[in-house]
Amino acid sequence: MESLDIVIVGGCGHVGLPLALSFADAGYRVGVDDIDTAKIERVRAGEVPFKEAGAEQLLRKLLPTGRLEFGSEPAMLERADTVVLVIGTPIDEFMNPSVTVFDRVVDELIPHIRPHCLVVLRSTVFPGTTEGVQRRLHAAGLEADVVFCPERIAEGHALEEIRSLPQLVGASSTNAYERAARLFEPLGVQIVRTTPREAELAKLLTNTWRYMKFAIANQFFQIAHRSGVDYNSVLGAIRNDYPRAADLPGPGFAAGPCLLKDTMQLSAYTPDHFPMGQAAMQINEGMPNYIIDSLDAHKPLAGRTLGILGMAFKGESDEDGREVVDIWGITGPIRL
């Protein structure tokens, strides 16, 4: 079977596919691995399995170049030197980084990992997992190169980010990183150099950035709501015209799984030194207790079931709950 530039590990998700298209896009051949064989099919069928601005249309354009291949078996990773893991770390029932999914996975693909292979981790992991992968490798007799990449896009803007945005390149040795580099420079895209942590660490800190300001955003509206006031109003006037506050987000059910793990992992990583992360986790996953009580205060809600809409990453996104949405109608004084 011929040769592969890079197979990309869970490359049927939301991360993984949009660089798989930028990469054959760029003239690499790419194999695409994915345990979800539903998606695999949907994919070599022309459909991409969610939205995302362009991918279909780009995705029916490269399917006939033979640059994208798709398979369930890890024996693809035996085809090429290059391996992409869109594999992420989550958290437990207890809010704590739970690593053994990450490890077994790495454990099931060793035994198809080429020796010298340059190993590329994508998805947002807990500090310290790229040099956790590197030693597991070396352990069992693989002299690769471990980076730590990570991915830095909107979902739905995927394609035009990923040749924009700089990407991180975290690496432990000159050669690692200038592989890393010779990777992405096909894209176009600005190479910044760091070590493994300092990659993992700049990942987490911008993710809970954004937690953090939705968290702002609700505690805000909760102040005004206390007191009677319209947070509408009180929004739309500190951010008319006024550039320093254009980026306050409005109120709302905020960030879903995404952005509270990241969250977490941070408060894990600096046990006891992290409280403004843990007031953001109560701020944000309280709010929907916060509206139940606010209505209920106005009007008992006891034997009424309450369905609750705007669930949604964004406009036009059909993923469930990660970003903040505006709550119509209970911005103001809530009236029954």
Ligand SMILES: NC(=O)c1ccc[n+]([C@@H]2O[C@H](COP(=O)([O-])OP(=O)(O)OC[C@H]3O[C@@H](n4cnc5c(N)ncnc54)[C@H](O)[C@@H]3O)[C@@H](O)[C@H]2O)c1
Contents of the next structure:
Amino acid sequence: MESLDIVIVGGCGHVGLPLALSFADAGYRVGVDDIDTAKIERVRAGEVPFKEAGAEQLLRKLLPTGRLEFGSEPAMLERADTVVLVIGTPIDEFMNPSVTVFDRVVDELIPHIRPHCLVVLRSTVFPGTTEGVQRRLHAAGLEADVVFCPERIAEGHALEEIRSLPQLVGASSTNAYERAARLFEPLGVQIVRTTPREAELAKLLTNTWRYMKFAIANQFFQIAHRSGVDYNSVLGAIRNDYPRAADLPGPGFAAGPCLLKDTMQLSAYTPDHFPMGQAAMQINEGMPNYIIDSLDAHKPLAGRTLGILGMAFKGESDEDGREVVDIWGITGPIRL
Ligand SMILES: NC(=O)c1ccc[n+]([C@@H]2O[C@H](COP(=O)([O-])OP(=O)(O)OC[C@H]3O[C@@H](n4cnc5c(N)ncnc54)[C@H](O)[C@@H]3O)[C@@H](O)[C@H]2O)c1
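Structure of the form predicted in complex with the ligand (previous: the form predicted on its own):
Below, the chain from earlier opens the complete complex, with every other chain and molecule after it.
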């Protein structure tokens, strides 16, 4: 069978597919490996299973070139010297990272990974995962180069951002760094070298920082609202021609799956469980209840059904709302 330049494990996902398209567009022969066979069939037929600007058009342009191949078996990895792992890295119902999911997948892949392969971890991972994967491969007799190259795109803008955001490369050797830098070179982005642990933390801290900015905005809103003040008016006054406060976000349902999940990963990583992150979680995830309680105080809601709009957080996204609803354990309209 013809060799491939790259195989992307989790290649039909929100991160994997835009990356596969970008690499194929840059000239690579890309194998898209995904266990979700229904998604594979849709993509093979030219349909992108989620909203992503320009992706379907690019997919349809690339399919006839033969530079994209699809499969659901890890045996595809035997055809490439570079493997990118971008499977989901969820937190469990106790808000702890499910690190065993990642370990299990790596163990399943090991028999199919070529010796001296470049293994690029792109999922957002618990700090130390890259070193752990390196050790697992080593123990299995594979002298692979394992690097952590986090994805930092915003859904819906992936194709544009993959080609514009600097790419962090967390590598523990110069050889591994150079191989990863060469991989991303055709995308024309700036490459920033760090150690694996630095890149893992950089990704978690970036998302946590964003989550905490939303939390302080929501806390400010609650303070103003509780004292009977119109917060929109306060916010307008704060931001008006005052650059140092221009980045104070507006209040609202914050999160999406990644911001909460990654703040909680950081909390699990930290000996004191990151009190500021916990506070941010309580504020952000408590916003729907805050609003319901406020409405209830205004006019009792017992026996009524409330629909909450805007929980998707990001406009024009078909993913985040569903996952936030799952995390909260709300399966339908809230009943009081
Ligand atoms: N979605 C985002 O905007 C975003 C941005 C940056 C980073 N991330 C991170 O990227 C990672 C992936 O997120 P996503 O949103 O793409 O998730 P996703 O659920 O959309 O995609 C993951 C894909 O992996 C596939 N998969 C799972 N196990 C597999 C296996 N053993 N073999 C092959 N395929 C397998 C799934 O079928 C799915 O298609 C997560 O760690 C996430 O935190 C996501």
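Residue numbers count along the first chain shown, from 1. Note that the structure is a prediction, hence the values are computed from the model and not measured. The term rigid core refers to the most C-alpha atoms you can superpose between the two forms while keeping them within 1.5 Å.
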| query | finding |
| --- | --- |
| Per-residue C-alpha change between these two forms, Pro74, threshold 2 Å, rigid core fit | no |
| Cα displacement of Pro127 between these two forms reaching 2 Å, rigid core superposed | no |
| Large Cα shift (2 Å or above) at Ala199 between these two forms, core-fitted | no |
